[in-house]
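In the form predicted alone, a lone chain appears below as structure tokens.
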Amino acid sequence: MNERFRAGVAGAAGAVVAFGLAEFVHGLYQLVPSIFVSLAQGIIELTPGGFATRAIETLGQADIPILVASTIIGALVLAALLSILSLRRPVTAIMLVGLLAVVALVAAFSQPFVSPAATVVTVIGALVMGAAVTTFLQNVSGLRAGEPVAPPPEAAPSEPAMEGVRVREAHSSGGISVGRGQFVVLSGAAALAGLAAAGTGRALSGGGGADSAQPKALDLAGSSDKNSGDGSKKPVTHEKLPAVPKDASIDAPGMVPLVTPAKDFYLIDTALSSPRIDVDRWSLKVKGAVENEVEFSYKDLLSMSTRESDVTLSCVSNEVGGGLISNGRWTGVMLSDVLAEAGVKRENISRASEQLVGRSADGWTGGFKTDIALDGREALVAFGLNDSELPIKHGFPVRLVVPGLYGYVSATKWLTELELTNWNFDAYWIQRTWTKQGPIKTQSRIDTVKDGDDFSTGKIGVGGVAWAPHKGIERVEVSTDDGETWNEARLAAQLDEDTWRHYIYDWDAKPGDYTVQVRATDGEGVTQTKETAKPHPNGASGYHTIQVSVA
């Protein structure tokens, strides 16, 4: 084992040692970031959008796993690199590790809710411990420049020679040298110890986006009264929906529930590591082109009137047929209650304040139209799901909910600010070149029947999702000819124009292979296109297809 080798794995060692103890704090106090995460999501952000935009479409759900793996190796590397560079040059060495401390600190305090001190006390502590490792190591191995290592003595008679052991001659100040297999074993011990506390960090921590605990059930007030600015009072009530009926799902098997449960939710964002709020020093702040502007607290929100809606949320880069799709019952205050409160009127929307933004805590952003938060949809200020607060995944404790909107332009989570600009802002997605308004397209799947998928002749249902979210689902057809037929299928009924709809086509299968393919109409007469393309830039479009064989 070479010189250089020997260096490097001393480095490596030391790094995941000082990963791990920043990690294992993170764990311990949630006010102080995680290292890695921090640097990883610098880095996303760092990201050119073009380029950012061509990884997605290649890589597709991967690109998060890929951009870890790659920060782990490259942290790795320059590890390994600065402890060759200090066995010849230990001062340029010391800078440049100075320097690796003020990027993870900057890193790490643009991430939100941070304690600075206990922050810097982590990342130079961390930094402090991973070097001591690797100057251990290096000491160990015999690595330390001007310190020759003595060939062993031959062992007395009386005195059995230490094997895989390496004694300095007396006058060096080096200590005991090991051998290769000793210096593995020392090297690997420091590892395991690194990753054992980045690991208890991680599950003390929630897992970095996985929730640590259930949501709480939702416990809102029954109606009363609040005042109204001018000191009159107005009523405050939360509105519920009624159980949802039988009549609005099909039970087949593979059907996909009507309502998702929040656990098997979709979920894709830009944070690698969900935002952990103190609702008690959250607020949301309403700015911008507003005749006021204001601020509410999470106990003023659930004062308000509040309301459950029934709504499908999905994302752009769903494919044709694909699963990031799911309907949940939101429950939250009406946006266009809180934007009254800053005096915002459909009337008085003006070129300055055409686009709404939302802004997350960690700094991520999306526009849409003013006026589709006012043209009557239940757009809602969400605290809930599904009977429940927020997970923290999902945005907990406030996130934007828009029917009929892809999530990239409006599905803000983790709330904290809505600004009125105008419409030349650019938010996240649309800096990374996706188009500027996203509407989601009618769109239907394909689920109790996989492409592959083999049958004996008989009846088979042919069933699934059709949606076109703020405008409902009128008609859905299923062909087994390649597009050169079409059956109507049977609906259930409407949950809401703003959910998807189940729908079953109960087919009479004969002997062959088929080609099957769904198409839906929504409820201003549209039917879904057929011409195909891909997500990027403003969502996949045409018909879900699949093959079949039956004998």
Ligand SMILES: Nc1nc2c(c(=O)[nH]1)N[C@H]1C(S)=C(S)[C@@H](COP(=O)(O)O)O[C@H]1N2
The other form holds:
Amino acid sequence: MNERFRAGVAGAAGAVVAFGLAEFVHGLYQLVPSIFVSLAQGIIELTPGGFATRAIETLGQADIPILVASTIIGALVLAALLSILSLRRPVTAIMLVGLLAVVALVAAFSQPFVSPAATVVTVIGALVMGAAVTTFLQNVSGLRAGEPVAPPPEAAPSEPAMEGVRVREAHSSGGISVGRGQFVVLSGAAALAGLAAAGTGRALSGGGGADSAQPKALDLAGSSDKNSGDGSKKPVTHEKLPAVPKDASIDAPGMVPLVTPAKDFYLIDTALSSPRIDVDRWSLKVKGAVENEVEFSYKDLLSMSTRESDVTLSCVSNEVGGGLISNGRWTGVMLSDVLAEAGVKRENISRASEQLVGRSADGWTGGFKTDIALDGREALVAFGLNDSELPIKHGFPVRLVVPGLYGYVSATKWLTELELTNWNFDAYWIQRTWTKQGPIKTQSRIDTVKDGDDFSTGKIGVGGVAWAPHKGIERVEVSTDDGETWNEARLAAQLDEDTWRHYIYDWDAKPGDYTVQVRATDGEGVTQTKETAKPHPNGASGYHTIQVSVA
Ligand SMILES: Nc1nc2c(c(=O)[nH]1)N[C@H]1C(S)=C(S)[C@@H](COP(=O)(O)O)O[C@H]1N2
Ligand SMILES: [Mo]
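Next block: the form predicted together with this ligand, after the form predicted alone:
Time for the whole complex; same chain goes first.
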């Protein structure tokens, strides 16, 4: 092993220890954010618009492992290079480590709910420990001659980062060195210790695990009589929807459930790890161009009138035929009721209050016309999904759900603020070149038959879902001849005009190769466009088209 290689290994081992320690502290104390996640998140935020639209529009899906892997590799390579540099130019190396501390702190402080002092101590402590381990490994492998054998890093946490400065006589003879085998063992041990610390930290903080934990059942009993003494207030009610009617679903192999189970609900956001919010400290502010700013606690919200509402949510990044769409039964307070408390009414919307911006605990924003919140549709400040609290990943404790709008302009998760402002403000994805208004395009998808399927002659049920949230679906047609002729599909009962609708066409298939397509017509009589478009900048369009063979 040559000198550089050993120095590189020493640096990488030190980095593992530094990250491990920081991750461990994060596990013990959540107000110290995960430095690793903060850095990766920083990369996302700094990604410029054009690139971001392609690279991270489906974050929460396949891109996360790539991002995480590149962040890890990047950090290890950087540490290795710093270690090599430190042999020749220790002072420069130390200054660069200092710069890393600043970068890590900036990233950490952009996370929600950060304890400043503890975070500073953690970052500096972790870097000092990492540098100590690196220096120790450099020493024992003879890369830094003239130093006495340092005790193991666990026993020597004091001022080791400075050690490099004192090593002037690096080329003098002597110095204690261990053999190659021992160097490998020591480096491996350091890295393992770091990994163990990181693993423990992850386990303590419930990284991943708690996200998938079963959300608690909603319990609104007892929160109802709050305002009853006040004669001026309308009585508080908790409206439940009747059970989903049987005839609203078509039961066929491959059909998706009409109401998506929370665990299967599509997931899209820019948060590498979901903000964990303590409901007792959470509040929702309504501010900006309002008559009076108001602030709601979680209890305040639950003691208002609540309702359930069936709403299909879709992501603008959904490709034709794609799965970034789900249908939920949401529980919450009407957004219009929340706004009314701040004096916002449809009649008094002005240019200054034309836009309603939802802001998340993690800083994400989504904005839409204030009028949409007040035009009667069941836009909710939601705290429940399918009779349970919101899952952490889907916005616990409170999010927005607005029928008819894509999620990127409307469905703010981990909601902490509603701000009334003018139309000039550009929310998160608008800054990244997606269009300002995001009405969901009328669309349909074939689910029961897949592209490339082979069938034998006979009846084939071509079915799936069609949606035009807030307009409803009036008709769905299926073509088996590449759009030459269209056959009316059978529709299930419409659960709600805000939700998708099941359809099926019983196709009597003869032998041959077929191009099968579907198209939907919304409640206003408008058929979805045949024109194909990519998701960027305002949603995909075109007919879902598949090829099948019948023999
Ligand atoms: N805080 C926050 N809210 C957010 C997002 C986000 O990145 N951060 N993404 C939005 C987008 S683009 C969509 S499509 C929906 C997805 O909601 P879901 O993950 O619950 O399906 O959330 C919206 N709300
Ligand atoms: Mo989205």
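Predicted model, so just to flag it, every value in this text is computed and none were measured. For the two forms, the rigid core is made up of the largest set of C-alpha atoms that agree within 1.5 Å on superposition. Positions refer to the first chain, counted from 1.
A displacement of 2 angstroms or greater separates the C-alpha positions of residue 120 between the two forms, with the rigid core held in common. The Cα position of residue 309 differs by less than 2 Å between the two forms after fitting on the rigid core. Shown in the overlay between the two forms, fitted on the rigid core, is a CA shift at residue 336 smaller than 2 Å.
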